[in-house]
Amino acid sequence: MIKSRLCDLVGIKYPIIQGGMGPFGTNKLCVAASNAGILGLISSSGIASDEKQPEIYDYFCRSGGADPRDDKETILRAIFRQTLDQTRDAGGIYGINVMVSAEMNEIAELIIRTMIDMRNEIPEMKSRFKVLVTSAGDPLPWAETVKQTDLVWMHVMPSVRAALRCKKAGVEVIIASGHEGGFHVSWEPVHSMVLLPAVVEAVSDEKTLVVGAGGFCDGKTVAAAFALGADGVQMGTRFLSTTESDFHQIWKEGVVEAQDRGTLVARGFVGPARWLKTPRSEEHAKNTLIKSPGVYLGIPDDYTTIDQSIIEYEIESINAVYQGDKEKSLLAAGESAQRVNDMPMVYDSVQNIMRETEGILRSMPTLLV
């Protein structure tokens, strides 16, 4: 058996958190995840879709037991309780991913203060509602308001730069992520064999940890990340096809039957995105070195001047996904999607892949003579 830094820190069996995708709501998977002894996550987002992407909004909303009807801060107490609720047979250990981007800001004080409160509330829920995982944004103006709590702070970024200034603002578990990653991807194209072992030497001691993330869906993928330096690795790709995601099944059969050189970067909303390839993402791929170059040079877009059809068309596509209509779908999913080619119960997906790494580690030492 594996125990990494990670599982003591966070209490979590296996050194694997399960990722936060969103704006697609992760209500059920964060539970088959926290039940199979790894870390769950709630993918928070969601709770900004209700103008534009109404279909992800009340998918998020029911999936969670919540009514769509009701006020964000009580959609959110209902997410939180119900997740507490199916996970305390397995005392599961959870947390949640809050985009803390600028133009998330009012919304991301809103999910960090009713988490606050509720775990105040509720003595069982800090047990075990453990972990903030902040991600699409500057962490240091959090610092503050994290600090005074006792959750463990985890923050998503694709630079050894970044992992400086989560150190600064005190981040406990720096997530380093590739560019090899779904959906939302880095400005700059730095894959996991590069970016994790320089984070690693950058920041990695006795009170900061450091956790790989895209590339990441297996035992081999595992066994890497801990011979590159990591205390665990977070997988999202992986976890997306399988019984209990939340995801669409046209989606999750997406990424089954995604084969060799099976994604494209394209714009997605903030930035560059990982599509799957598709006649529609080929087409968005197109659009998007028309009206938005800056995708594939670095340069963010400036949404005074950008051509709007493009962001309509994202808008379509990710609607389409929850209408069922695959031909106008986009579907995000990382570089591992190739490798990804079943789509089981959660929890015998984490047996296989600890069963792989524990084996890979085990030989690793036949090696050296």
Ligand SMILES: Cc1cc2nc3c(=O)[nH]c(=O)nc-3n(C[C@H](O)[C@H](O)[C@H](O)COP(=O)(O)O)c2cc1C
Given for the second form:
Amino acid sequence: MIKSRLCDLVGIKYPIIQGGMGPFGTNKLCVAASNAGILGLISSSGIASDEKQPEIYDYFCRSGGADPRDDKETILRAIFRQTLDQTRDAGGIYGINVMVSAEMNEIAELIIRTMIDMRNEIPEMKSRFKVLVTSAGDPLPWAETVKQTDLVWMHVMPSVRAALRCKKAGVEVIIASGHEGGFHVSWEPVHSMVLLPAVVEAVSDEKTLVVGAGGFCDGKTVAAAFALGADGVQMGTRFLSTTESDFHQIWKEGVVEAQDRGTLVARGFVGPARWLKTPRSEEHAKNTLIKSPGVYLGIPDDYTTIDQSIIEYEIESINAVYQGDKEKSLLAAGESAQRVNDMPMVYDSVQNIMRETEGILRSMPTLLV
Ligand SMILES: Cc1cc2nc3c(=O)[nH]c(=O)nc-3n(C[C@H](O)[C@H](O)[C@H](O)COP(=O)(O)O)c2cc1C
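Structure of the form predicted in complex with this ligand, please, following the form predicted alone?
Below, the chain from earlier opens the complete complex, with every other chain and molecule after it.
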């Protein structure tokens, strides 16, 4: 059995986090993950998709047991409540991923406030809805709010510099997000093999844990994360392609079918993103090169002033997924899609990953002479 500091801090059985994957929704996946003994995350950014992506919004609400016609706080409350109810028997631990980029500021405040209020009202929620994972922005402005709670605070970021800022803000678990990862990736690419040990060396101590994200999908990669000094891993693509995952069948199949060099980076709404390689995404990459070259030059731009036709193309392509139009779809996933070849139940997947990790770690001493 493998137990890391992440297990002790959060109260989970296995040192794995099911990554937030919005705006598509992970309400069902979060329940399956937390019932399987890992940290399940609700992905909250779907709550902001009502105007531009009504199909996503509708699914986000309904899969969480909420009525899309209600106001946003009522919807969030219903989702948090349903997750609590559906993880009770297994005593599952869960959290929420909240994107805190500038354009999400207002909605992030509503989500975090609703989470804190509900945890204060319901003691059982305090003991199981334990983790706030912020991402896609600066953690520092949120430090005062989080400090007044007993939440375990994690933040996803892509560099040593950002890791030091997390530490200054009081983040307890710093998630180092390598460029292999699915969907949004950083403007300046650094992959897990370099990023993770660099972040461990810079910030890991008795109070600060480090988790690797990007490319982790099986026992080999989890064992590697421990060798690189991590306390655990976060996986997105692996859990996207599971039976319980909320993602559309087209998307799951896309991951399973991905082959060698099966992804590319192109525009992804607010910045660079990793997509499954298809004729549609290759066309999108060509458009990105022309209309949003900063994605390839590592120069962040202002999302509100770039050529909006590229964003419209993305919205059309994401909506196409929900209309079952495979050819017009853009499907986000990580490089590990080329290594994910099945669609198991989450519990079985976790068991396989942990069994393989344990086997590898046990065999390591044979290398020593
Ligand atoms: C489809 C998709 C959507 C994602 N959406 C979010 C998100 O809303 N917030 C976030 O912090 N990370 C998001 N991620 C990143 C994951 O949480 C995770 O860090 C990443 O997938 C890890 O890399 P992997 O795909 O190689 O496992 C997303 C990833 C995927 C594949």
